[in-house]
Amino acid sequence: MTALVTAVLCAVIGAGVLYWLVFTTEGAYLGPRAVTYLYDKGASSYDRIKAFDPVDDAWDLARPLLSTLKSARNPLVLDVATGTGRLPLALLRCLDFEGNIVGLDLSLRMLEEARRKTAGQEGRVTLVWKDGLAVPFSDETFDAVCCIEALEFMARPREALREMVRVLRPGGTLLATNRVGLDALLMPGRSFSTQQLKGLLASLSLTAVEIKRWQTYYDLVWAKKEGDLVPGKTAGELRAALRCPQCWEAPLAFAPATVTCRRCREWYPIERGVIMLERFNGK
């Protein structure tokens, strides 16, 4: 009797376990792969089942962060981990965005739903695949950097942060989210107190920051990078900025259906309007 309640007893606790994993934490503890498999497998009933509703996302997300980049013209914005295009469209949404956005994620299926929903401003909106961990951009090329919903399920969410401001310019806003309340207990090593995100984002040379609820398990987090934003890159330079992710090598050379570094002549195809940079190497 003893050895069949501690056989359901581990079977409970293994169920549970499991259900944690795979479930209440969408596979981040499993490695990116897990994560990217998940994803890639809902991706075609993400929005459904999240139903965001445009009108808050416009003014939550896209107009206050608008209202940042008034005196960029036509900024350049990296959505990392843009999923479906969620902040891409809440921008494009706004008839005083003039600017150019880069989509970058892991998952390729989701990056193609972000495509099907951005048909027609392909000009506007450029989707990458790749890690976020390794921003395959140089030094100082966004007006604003975002991440939305996403920080928790990256590997290293400290050094997904230190990217994010890697690629922002002077001046610039960053925009991302916190795990917070029950969440966040389930989730640790994951998502940052209020003291840890504030000294996080101080060392990073991060200033205004701004730390508010939003949703019911998620802080909003605004900073800026020290400087003073002034015009720099345009949409027609973006190209210019995107480095190999093997030899880190700029520019690269685009024809139709690939990319290819003039250096290590590793090459990239774009399929279904994305650019493949991620392969997976050694993850």
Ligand SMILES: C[S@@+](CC[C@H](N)C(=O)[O-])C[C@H]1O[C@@H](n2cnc3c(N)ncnc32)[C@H](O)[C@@H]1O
Given for the second form:
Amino acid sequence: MTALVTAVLCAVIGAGVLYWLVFTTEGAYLGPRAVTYLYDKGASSYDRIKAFDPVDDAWDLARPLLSTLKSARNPLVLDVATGTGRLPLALLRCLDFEGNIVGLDLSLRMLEEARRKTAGQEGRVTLVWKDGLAVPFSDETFDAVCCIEALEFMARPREALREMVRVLRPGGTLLATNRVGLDALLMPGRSFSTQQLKGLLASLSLTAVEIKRWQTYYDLVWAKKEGDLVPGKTAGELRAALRCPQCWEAPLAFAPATVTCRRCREWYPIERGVIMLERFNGK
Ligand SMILES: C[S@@+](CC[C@H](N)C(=O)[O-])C[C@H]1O[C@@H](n2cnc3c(N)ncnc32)[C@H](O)[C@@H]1O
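Let me have the form predicted together with the named molecule next, following on from the form predicted alone.
Let's see the whole complex now, leading with the same chain.
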């Protein structure tokens, strides 16, 4: 009898842990391959499940972001963990946004959805398959760097934020989300208390920090990078700012279907409109 109770208890606990690892935290504690696998699998149903409201995204994300970018003529925006292109699409819907966007993600299937939804905007939306923990661009490239609903899936969120700030130009805007409430408790080590966040952002030379509640389980975090205002790169300079993930050389040589590193000769395909710098699947 005791053995049966123990077995049932173990099965229930095991099932609970498995549910937490796979569904509640979406593979975050199983490593980047698990996160990627789950997002690849769910890519085609992601938008239907999330049912984002474009009007809310315009008011909460795109319009406030544009208001911080007034001094930049054609702002260059990086969206880390862009998923199916929620933020790029919100920006493109604003007729007064004349800039360019780079969407970076670790899930190729999510990026393919983003490409499908931004078809016809290839000149303005560049999609890059890469881990946000090593952003393959030169320092101070972007006028704004965003990361919406994704920091908690990255193994080292502090490092991810540091990378985002590295590629942000002085005077540029950081927009990120931080899990709060019950969702934060369910993902220990992947979110920050307000005090921790303020300390971390200050240590990364960010000022004008504004943290406000957004949706049920997130805070929206706005900040500016300290320093004399320098212009970000222009859209024409974007390619030159892309760096080889192997040896960090730039600029890379672009051909219609590949990018090649001039120093280490490593090459990366461009397939279905995505620059494929990630090296999963034994590539
Ligand atoms: C909840 S979705 C958010 C997508 C999009 N930002 C949005 O708001 O709809 C989380 C995204 O983070 C991506 N992701 C997780 N870990 C990542 C990493 N280390 N580097 C880049 N993207 C990552 C996933 O592939 C997924 O597309």
